[in-house]
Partner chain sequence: MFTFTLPELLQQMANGLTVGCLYALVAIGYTMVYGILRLINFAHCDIFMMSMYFCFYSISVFSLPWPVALLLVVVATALLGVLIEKAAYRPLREAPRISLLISAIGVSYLLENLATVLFTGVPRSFPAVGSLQKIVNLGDVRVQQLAIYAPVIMLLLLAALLYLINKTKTGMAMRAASKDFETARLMGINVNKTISVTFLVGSALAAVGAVIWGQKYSQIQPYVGVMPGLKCFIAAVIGGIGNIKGAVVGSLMLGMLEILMVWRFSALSGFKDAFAFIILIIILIFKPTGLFGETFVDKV
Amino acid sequence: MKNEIKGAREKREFVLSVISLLLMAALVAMAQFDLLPIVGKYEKQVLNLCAIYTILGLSMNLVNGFTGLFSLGQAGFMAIGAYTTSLLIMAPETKDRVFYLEPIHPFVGALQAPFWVALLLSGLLAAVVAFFIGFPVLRLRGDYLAIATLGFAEIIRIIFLNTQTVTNGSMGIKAIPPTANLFWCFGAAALMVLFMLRLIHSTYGRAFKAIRDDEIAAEAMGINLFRHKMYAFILSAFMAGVGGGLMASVVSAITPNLFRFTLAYDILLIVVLGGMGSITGTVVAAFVITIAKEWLRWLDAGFTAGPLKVPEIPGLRMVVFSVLLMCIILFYRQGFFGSKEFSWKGLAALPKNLGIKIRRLFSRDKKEAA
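What is the structure of this single chain, taken in the form predicted alone?
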């Protein structure tokens, strides 16, 4: 009897999941073809960024959340992917116009490839760089690893800043073809989510989580710590390189300053808010944070609320955004999902669980006051 009930529940959840995915795919197609009145050019740009930050969040969660390594080098790998994709999809005559201070290197100027090839090569090049960086830095742990990866990311940025004939230096690269649309961005994000699901439930994924939970016990069970850390680091860099390539095509102009170390903090915020070790949490947090930052821009321009008139205050939206984050953390101290994944049963129980959290919070405050 129990097996029949469980089988019926799993079948029902599978049907709901398939219907939801088909509905999401239909909405993306309608938005791309301008069939949704509420989705214009600006909204498409925001949705593209949501999908890109989903990829970047998953890349960092693989290392930080599932493997337990504190890495902050995503900005450097993004820069590699962004510049590689840009230089490969631009026409030679466009490169000549962009590189007007110093002529572009002849070999780089002649390179050209289709967009999907450029994305793959961007990810592969970022993975190769991660392979060489991983040998010295993956011997470190904790804060030392974070500082080392952050330092290498800055080294990559400074190299791009000073290689004038290859990256155009501080002038950056402009007129990048806007090939990446909703299909490209959401398609790549969907593939990365499927890849992560397969990886985490494989033997390698279980090894990653064993290393995260207890390195000594994992090594005692025969897991090669350095090798599996290197696998996670390389795969994370590949995903970040692809995300950087998509971002370059979406924004159409990049400079080395776009990949400063603060970008790694934005991605880390997505991972922490969604839940360390949760794929679903990363996806939800990427959309929530990206949309919230854009939606709150009206605060910077000043506004009127009844008799209250607030003048233009640059940066006010980030103050309000930070307050909202603090409120969320009060109720979800381990992020939206913690280390769990989405389930229809959990969605149905969400209102009840939220009510319990609110009651516990206020009851604790009353006890502390007493």
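In place of the form predicted alone, output the structure of the form predicted together with its partner chain.
Below you will find a single chain and nothing else.
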């Protein structure tokens, strides 16, 4: 009897999930075909970036949030993905035009592939590089791991700066075909979210979390530490590679300096603000942060607030952004979701829980006053 009720609830939740996914897909399709009045060309670009940052955030959350490895090497894997995709999807003639300083290596010049193959290869290449980097790096602990992965990311960037015939050096690559539209970006992001959900609830996912919580205990339970860390690292690199490839197509011009190590900080912000070890959190934070950064642009242009007239101050946007960020971290350190995930049950209980939270807030205030 009880099982039947549970079964019915699961069925209902499944139907709800499918409906909301279809609804989202319909919204994305409408946005792509310019049927939504609020989504213009600029908004589309921002939405593309939101989806890409979701992928990148998930990639970082897998190693940092779920496996507990403090890795800052995302920028390097993104660079690999971005360059692979752009070199594969550009027409040979365009490549010749872009590489005007020094001609492109003939082999690279002739390579061409459809977009989805290019994305897949981007991810795979990033994963292969991660495999080789993983051997020396994954033996390190804590902050030493962070600085070593960051170091490899910088080494990749500097290699790209110096291989003129393959990457066009510091000139970068321009005129990358804008194949990536909302379908590609949101499709890839949705696939990654589904993949992460499946992964986290598999034996591998449980092993990752065990390693995060206690390495010794995990090892005692028979988990091969190095191998599982390697799995997480490679998967994360694959996702970062795909994200980088999409980004190259969306922004249409890349240089090695786009992939400085500070890019990893931006992604880390998304992961921590969303909540370490929460897929829902990463998705929400990716959208919130990317949109907030764009929305704050009005600050740069100068504005009037009542009697106060603020002139045009370029850079004010980022000052306000960093202050907001610090406030969130100082007062809301668990991030938006902590390590919790979205569930229909949680949503249904939200009004009740909010009530309890607010009541608790007031009672604590009273206690402090007394």
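Here, rigid core means the biggest group of C-alpha atoms that superpose within 1.5 Å across both forms. Quick caveat: nothing in here was measured; it's all calculated off a predicted structure. Numbering follows the first chain given and starts at 1.
- L27: CA moves less than 2 Å between these two forms after rigid-core fitting.
- When the rigid core is held fixed, the Cα atom of Y42 travels less than 2 angstroms between these two forms.
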